[in-house]
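Only one chain is shown below, in structure tokens, and it's the form predicted on its own.
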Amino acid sequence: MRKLPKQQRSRALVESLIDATAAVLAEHGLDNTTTNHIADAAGVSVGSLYQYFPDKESLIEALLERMVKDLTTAFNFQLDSQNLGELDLENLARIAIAIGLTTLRANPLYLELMQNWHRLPVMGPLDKLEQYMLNVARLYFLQHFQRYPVDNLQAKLYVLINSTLFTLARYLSQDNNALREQDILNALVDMISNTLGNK
């Protein structure tokens, strides 16, 4: 369990450690990154690092949480520029998945994390992303309950969100020239629309 920073100076140190983790991972890769490298890059002692992060995995988990924050920020920005109530289900799904792919592809570090996702402490950050997507979906279906009367909505959202997240993580982690990104996007949108759109 990592110590949570309370003072501004402590929060700044934590942010600099996460920044240093990103820089060291980008330079050395996952396997060659150590807490000593990260402390050196942040300009602090390893002891100071260990006050807030007990190990490399907790630093990487904090970096993954930052990635989730970037994803939700990008999605919120898009939602703010459009009226959620005016989007049909297919367009909402397409926008959400496209934003995820664009945000992850725009940052080489995030791609490195995706390529190693099966070896990383992803459950906490994924839980936060899943909860965010569930909240957005619930709001959407409350606004559109007459258009999309879905039985067992909670279970279907759980399966669809996790299936989509897992598929995207797998796709981004592999060099798969046989599948085009647009085809993956279309297949996921079809799955969501067919399950929830009463087609």
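Take the two forms, superpose them, and find the largest set of C-alpha atoms that agree within 1.5 Å; that set is the rigid core. Please read all numbers here as calculations on a predicted model, not as lab measurements. Positions refer to the first chain, counted from 1. What changes on going to the form predicted together with the DNA:
- Listed options L139, L63, W117, L25 include one hinge residue for the rigid-part rotation between these two forms, namely L63.
- Domain rotation between these two forms: smaller rigid part turned by 21 degrees relative to the larger, from C-alpha superpositions.
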Contents of the next structure:
4 protein chains.
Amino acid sequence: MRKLPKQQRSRALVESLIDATAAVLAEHGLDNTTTNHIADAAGVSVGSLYQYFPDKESLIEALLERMVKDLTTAFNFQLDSQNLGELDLENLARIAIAIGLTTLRANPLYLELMQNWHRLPVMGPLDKLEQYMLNVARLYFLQHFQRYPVDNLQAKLYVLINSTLFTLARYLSQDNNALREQDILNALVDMISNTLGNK
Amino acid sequence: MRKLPKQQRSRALVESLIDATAAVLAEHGLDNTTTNHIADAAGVSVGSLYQYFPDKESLIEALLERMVKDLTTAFNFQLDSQNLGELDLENLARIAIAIGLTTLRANPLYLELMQNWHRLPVMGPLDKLEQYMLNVARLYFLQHFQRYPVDNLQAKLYVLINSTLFTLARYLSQDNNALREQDILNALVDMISNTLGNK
Amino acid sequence: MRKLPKQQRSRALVESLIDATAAVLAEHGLDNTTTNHIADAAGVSVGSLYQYFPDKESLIEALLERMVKDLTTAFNFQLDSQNLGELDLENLARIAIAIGLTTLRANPLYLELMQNWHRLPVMGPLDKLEQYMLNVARLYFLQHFQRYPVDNLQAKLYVLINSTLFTLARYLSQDNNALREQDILNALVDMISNTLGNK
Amino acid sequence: MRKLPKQQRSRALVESLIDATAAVLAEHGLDNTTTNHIADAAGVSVGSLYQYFPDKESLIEALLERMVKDLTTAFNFQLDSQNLGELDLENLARIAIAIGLTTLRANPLYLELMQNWHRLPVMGPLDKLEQYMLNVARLYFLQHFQRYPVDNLQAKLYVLINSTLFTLARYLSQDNNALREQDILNALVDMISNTLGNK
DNA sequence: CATGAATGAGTATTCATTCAT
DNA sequence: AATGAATGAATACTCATTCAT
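Now show me the form predicted together with the DNA, since the one above was the form predicted on its own.
Following is the full complex, with the preceding chain placed first.
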């Protein structure tokens, strides 16, 4: 019972450092993000920063990991609360993408992050997101094999998941967009359901 | 008549600097690519480098632009030589992707580049490639409107083109891949033809 | 009576900190010897370390002092046990040097220390060793004035003692040595007895 | 003829950087000697410093090397000008030591250096001095073998040379000295001639 | 136009030391 | 007395860019 405070403080510090990383990243841009800035923004000394993170990269990685975790948490929550398993492919895809967009939009930083994703020094966490999506998708198809028998499923899932993730990322990172989000959303959903759905 | 030599020299110098950028990038990695290295590799002084390129980024940008140009040239060549206009959607997609992969593989540097694409300081040229593909695709559909009437064409093309480009890029940038290239290719082609083709 | 335990603990802690300093020094090298490492190795917090030593230098100084104390203790022991006073100069020198080498060799750390002596931040304890040797030597000559009347005794002792100490230190700190220890020893003894002995 | 200026400038810069190293070392002490200070003192940018020296250590090494070179040059000069070969051992030793002291005293920095010699990060150049002295001594004995046949010559020279060098260094590095330089000098000469001279 | 020596702002990281608990 | 989390000053080194020759 008396151990919690210390661990809580540590945890809080770690979180606040990731927050600070996000804030500095958003304000100064990736190139002007220094460890000293981050420490300042977190109201902590640089020394403390290095007590919790081995180097600068790991901070950005942690930030990305948090985003991925937020996304998967949001998905899991919906998967549990609604009976997503009952939905058909099209609606599932639509809802999944909507959840993703909502989660990203909920935290302005994540949008900033998406706008700079191609300059981040680490992509590792993306692999996790890809994996998570692949697993969820595989599970879904295991349960609905009858309804949606698919050739070459593995490759198709890989292609569709990466397509969706990167297309959304690119769409969000382009400022002036002639295309409406609704149309993009529809196109993505079409793409997914047409590729996987049997006709 | 006396101006040409000079312009030719300029042009040759510019090319050799881009070559050098590519070589240094491939050999030393993005992080150890310095302007001095590039100038050395090109057999030129740094000063001269800055005579032709305003900064380091522009060198990499030029390199990317060249890649994009190689790609579009290859596409154009095939588009002209074969009667691609006669092909159905599926075969067109398959051939287009094959051309892209062939062109990238023809220059080992381009593969290196793809493996580091997410760390490049510039993405600009990608826009051009996207634009080019969009234009070609639009043209194709203009000519085959009858055969392939498509709702929401603009958005679908945007989504499909970006999906294809980034999925390929990611596929090429992942070293150990459980998926065979052939399967990826098929999945991409399926995705494209199913999304655009009327059923 | 109740005070002793506390003082004993203090004493034990001080010793264990010096031990730890020695161990860390030997294992990580002078440059990677940090106060935190030392505290860890001693199983104590850094705070406690600073309760007993004002700064890092003082730890190394204490270590050197211990070495000097070990040396003088060994000398004293032999001086008492044998009747060194009865020996002639040559044998005295030979035995003294042998005692020194034996003592240094008995503790592997001391050898490490000698190999880095020129990088140690403190030389202070050396003064004490020099003083001790000077005193012993002076005493010896006081007792044998008749046998060994020497001009300029003070300066000669200073020169010989420093010569012996530093030459041995340098010899021990050079890894690959073409010269055999025995020859060095003989040369040193010759040097001492020829310089001080009357002819 | 047109190449000289550039090389001369380089050479001058190198020299001035070594001078600056010496000056900063003397003024701020070894611990507060930073590469930026040195560059400032040399009236040069840090970047330039690193164009000529790979790291900080190499600067100090160069300084020591210069001192060693000054010493050997002074010795060589005297060896040539006077017929040192004709001198007897005692006078040779006396003159050699005097030359050393004179050379060191001629440049106040060298004295500073001697006072901090045990804190210098490099000892390399000392090896060269030792070697030089050994060579000179060996040559002398080759020519005077008849007059001075010596047992165990190699070891004795090693011992005497290191003894002399380090004793002088230590003497110069001790501020308050009860002993007069003259006495030290005599003691050293006695030590050398008695150890090597046959009686 | 070419050169390449010179620049110097910029930054990640360490570690001796302190002090609130 | 003990702890160890927090501190933050301090520093070697890099590299894009400039400009005198």
